[in-house]
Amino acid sequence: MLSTAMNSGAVEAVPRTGTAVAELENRFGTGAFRFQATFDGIPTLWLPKERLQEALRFLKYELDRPFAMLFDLTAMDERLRRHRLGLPESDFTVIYHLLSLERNEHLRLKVALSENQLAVPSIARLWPNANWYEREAYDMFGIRFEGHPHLRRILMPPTWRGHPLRKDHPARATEMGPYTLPPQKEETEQQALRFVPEDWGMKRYSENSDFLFLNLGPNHPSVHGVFRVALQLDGEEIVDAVPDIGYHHRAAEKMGERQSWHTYIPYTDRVDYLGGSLNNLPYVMALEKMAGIEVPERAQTIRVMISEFYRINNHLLFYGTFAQDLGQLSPVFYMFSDREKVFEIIEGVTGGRLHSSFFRIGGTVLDLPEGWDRKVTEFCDYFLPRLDHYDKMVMANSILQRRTKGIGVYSTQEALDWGATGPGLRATGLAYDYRKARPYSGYENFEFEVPTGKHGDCYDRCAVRVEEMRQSVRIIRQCVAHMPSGPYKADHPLTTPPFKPRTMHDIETLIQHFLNVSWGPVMPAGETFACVEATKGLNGYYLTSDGGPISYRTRIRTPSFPHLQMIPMMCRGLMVADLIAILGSIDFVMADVDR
């Protein structure tokens, strides 16, 4: 039994037999949901908001092999969307993206809202990570989540007017008046930044002592970015903590609504600026699903190799700064020298270093240069002994072990409840890696192991990343040994840009090149999602096309956003020095959090 297409551009129907969709129908009746076909094939169901909490509770607690993780929660302003054939009437839509690791399935639920009734029930009691996601939807769209424990802005300043991801909010500074900061406004802004403990349900004293409230950050050296944590302390013991984000917000999703599909690619590099072109991958993969582009095997393998180099680049920076946070200064200098060798290879292949923007719709910018395999092999031979040396220098260090073992512990179930992915999830003992569970870009053709920990503490989170670098080297060696021949880019009208030599051969290709680069390729109307195992966890792009050269809605699901929510749970009852170890072990960058 297949659903009918609910979107004029979507071509894939949703299989219902033998899936969670069928179990939902058995539980709530066949008329309880409306189905929407999408390019990604993820079952997408619309339901009335009155049934939302009941349906989500069923999916998390009552369903066999449940959807244990709230993977993402976001919203969309539908008011200007033209291609909505068959979809329910909706001014704004709230979107719930669930993930079942046991089923290895995604599920998407949608609730339609009218502009004069922008409210849905909060699900923060079902999934604790919904707290921040709901605050973000409130901040960006003005949607109220009834029953939320503390609904207030999270990315924009408290004094901000309007909701930035609404279609009537300007996307460029040139559309707004000049910025001014008169004394009265400056005083208002300063007062808005004051931390008032009572606003967060905190008391200023206990029966035995007065509490101290300490601002940690927002300065980069102390908290790995422009990030602030307001601590409630009893002496040096942490009673509670309030993470405060938004200082690095750069409107990456809003910019996705003003750039063409092609010209947005460099922006994706900057989301996790240590992941480089690895961040291009989910974005271009989503567009390739939408356009029906088959990427050549050679391009897929090149993408895998570059992605693994960026994984090593990220983990080396994490490794060195983690040791530095704990008082060991030497490793960061050695590891930054090794990062330079990684950058030399990336630059030799892509022409760029930190932000190479090397992946394109349909393939890569260029083919591999002459002599690339020798340089890559030399690095692999050099790097593995270095990792063995770092094991003795860092991981075997007794001081580091005492400061990290048993610190910042969480279980697998807690990780799923909070939306933790990547090394942070695998450190709890669960061997879930998207490259294995849902292979993409040819990862199914590579042999590698999924490192796991046992205790879910700071030490295991570091140990998992160290072993991941060894597995990345193993994957890179296979790329060298089995690099396919053939084109590095698909021969498809929506591949951007087309092959350069052909633009000099016929006027049709030259025109196509000009239009695809300047205006952008025109994608069919519909919705799609693609996800990768990025450096810090699962990174995904949920794109909506209205049949034009620009995205109607660009949603970036980053791993660090839910990870930072876990800080209060991880640090209560510990010391301030332990919090420094916890922050380092999370491995986050604020551009990945704030976007």
Second form
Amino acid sequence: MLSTAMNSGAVEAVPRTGTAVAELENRFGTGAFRFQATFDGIPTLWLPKERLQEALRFLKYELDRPFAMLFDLTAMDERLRRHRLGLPESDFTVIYHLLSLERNEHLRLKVALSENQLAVPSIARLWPNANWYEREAYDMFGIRFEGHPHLRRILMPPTWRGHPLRKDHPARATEMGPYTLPPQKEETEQQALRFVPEDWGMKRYSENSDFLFLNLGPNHPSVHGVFRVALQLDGEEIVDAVPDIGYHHRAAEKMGERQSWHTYIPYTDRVDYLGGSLNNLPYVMALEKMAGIEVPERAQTIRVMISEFYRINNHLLFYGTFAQDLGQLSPVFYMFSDREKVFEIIEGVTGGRLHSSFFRIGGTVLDLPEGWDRKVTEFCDYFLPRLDHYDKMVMANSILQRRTKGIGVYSTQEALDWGATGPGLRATGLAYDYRKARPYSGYENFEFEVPTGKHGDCYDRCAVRVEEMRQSVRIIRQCVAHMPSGPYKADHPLTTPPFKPRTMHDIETLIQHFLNVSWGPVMPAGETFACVEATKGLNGYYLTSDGGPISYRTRIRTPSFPHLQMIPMMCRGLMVADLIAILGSIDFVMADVDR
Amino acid sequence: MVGSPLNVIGILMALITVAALLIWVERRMLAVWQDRLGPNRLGPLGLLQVVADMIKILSKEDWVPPFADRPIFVLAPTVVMVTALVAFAVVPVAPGIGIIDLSFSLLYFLALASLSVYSLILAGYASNSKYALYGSLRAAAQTLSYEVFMGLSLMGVVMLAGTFDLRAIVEAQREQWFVVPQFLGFLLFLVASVAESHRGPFDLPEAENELVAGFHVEYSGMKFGMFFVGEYIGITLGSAMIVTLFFGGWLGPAWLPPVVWFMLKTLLFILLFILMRGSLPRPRYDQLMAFGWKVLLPLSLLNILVTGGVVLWR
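Alright, leaving the form predicted alone aside, put up the form predicted in complex with its partner chain.
Now the complete complex, all chains and molecules, led by this one.
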């Protein structure tokens, strides 16, 4: 099965005229690139590293309807990969994932590197958000990015040895020696924690003032988790801010290389821990593309409904804490009561609350319980008036408006440059919603609007989310009205857990079932990617299978990672209180940043 | 008799008890307004929560951070409590009930009310911590700005009553409470007294979301508790002054004794303080300053001008 399934469902990227790939070939000549077939149909090109900057500049600036956004930048340790048919020699591969909103297309570029020459030119000048992505790739794989302004570890502590996502790095404590902390090591660690402004690229004095450095976080009531910002202050005015992340790093991508395809699902819940099962969706969708599973309509609609409930839940928490960050004590309590009602429904359907892990490869865990529609309709009827009430309480409050209007502004162009997606992008006035742009899981069958803002400030970011909740209710109502009948899981050998009825009748099905439950399903070798409009922006899973029951590489593209990178740009020249408003308006959770 | 030992001890005890009870009142009332229950387990209606809080706070370690300026660090919390208590001495609770009667008692109150900010400044300075420093700087700027028109807003009342003596001011309201002719003055004083007591939405010196706990970030145990109790006495004082100056103090229909009227009115304003904290977001530091200097100060000057004109014309 392993060898025959190899690349069977993969779509060959054939360059057609007018496509980005054809334009690239026009410009750089045929033969400049090598094409790779993937399951997701995203054109995937290999190019030599000498050509990299030129090609990316072409794609960003010269191509008509350009690839404006660096969607993701990551790497892969290919040294142990067995199924590399037709791929160029490579020990480590750097992967550039671009997104063009105008073309509504993805494009993947890959650069092969050999173990003894682990360096590529940095593209931080082309896309400002490449800065952190390259630091992450350096941290995780030890790949040097030449010309990077500040190439240091980003997720791991500066004293860490080795690069965690390399295949030879241990994944669990039992693979390492026992932990000890001799005085000398303790001293080194302490020294590494000392704050030296120059290391962070900050000056201590200017011509007419000495700056004060304020350490905001990692434990601060308003940083929403363990997040640290080092502030360079002149009075209460922010001269510069440097975010420091990695305190919530739990090696979710490394875990992917240890858990089976099936048992990794609960880990995805916890990536954006407020998004719950909505996080399962891109992961299972990617796997379904790989396995060629057609998900039944009923399962798709259940998924949409549960996802929208989680979106409401997330936005309610955002709404309440946003008001609280601005000193308004009460809204958060009302909104938590409403969240409780959402949880009641989620619990009734899935059995879980925050992390229900309700989606499975090929469907969902269970069918909907009896009487679910009454409960859901009750909630919709109850919730909309509440939202109107909150509008008066929070959005119409003049103190709150003064605190948030015109604060933390960025334009659409800046948002694209920095890789901002989700409500943060829509608040700038661009109606880009993945559910509309590239409908998945049956979203094309639903009527809803994509709310946008105008000014791209804190107030608009909140207003967009409030309106999104109304749209979510609209979608949920349509789910109730038009829930299809039929199975809740696909009838396919690779669904998990597989259907049981036929196992008691013939031995082959029994073996198949036994292996699928005990090992987990074996996915065909190849690469795939799926993306959804998650609660905070675009959340995508880029999975590489080596034809086994376990992922070879799991890359999680989360929305919050690039969002946090924008903080310095957003808060320079403002006051500390404005930074709090900005942090609240971004709506991030650290697990979604650090993974 | 005003000033008798019974009076002094009685008022002091009542004040301390009220301040302690306010912990419970605030938590319960906020909970009611926020669709929650609040502390309801200990004793009837959760009233013994106050006792539990006291035991907890008194039995905590009396910790002084090694980097703090020790004598000032220890002294600072007492200042806020002492000034608020001493300022209460001139409040005319009811005929024959009070600690001291001065002919300039209103000025005495204003003088002591402005002293309390030293507590915050000293606490922030002695803590030797950046968050505390920012808190105390904010406290200093805020108090300076809001004190100016706190005094000015009361001048209308003084002009109408023709005296600085609080007891006489209450007596002058027999016909009509001053809130009617001095409604603007009342609003200004209300805002100023919230700002003076550093309560939400004017809690910028401790602004939890920005400065963690601001000036008292390094405090714990009973030293922290004193800031807390000082704040509650400050609220009580502010409410008592509003009642005395604008709502006829102890005056009221005869079916309740004067002292009860005074207490009921004061309680009403204490609840208003709590409600404001529960409902309003916090303005930004510079917005607060601008609001004080550009809106409230001109308004209070206007109030003096108009009131003065009316008094002269009559």
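Quantities reported herein were computed from a predicted structural model and do not represent experimental measurements. The term rigid core refers to the most C-alpha atoms you can superpose between the two forms while keeping them within 1.5 Å. Positions refer to the first chain, counted from 1.
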C-alpha of Met393 off by 2 Å or more between these two forms on rigid core: no
With both forms fitted on the core, check whether the Cα of Ile511 differs by 2 Å or more between these two forms. yes
Is the C-alpha displacement of Thr159 equal to or greater than 2 Å between these two forms once the rigid core has been superposed? no
So with the rigid core superposed, the C-alpha of Pro182 shifts by how many Å between these two forms? 2.7
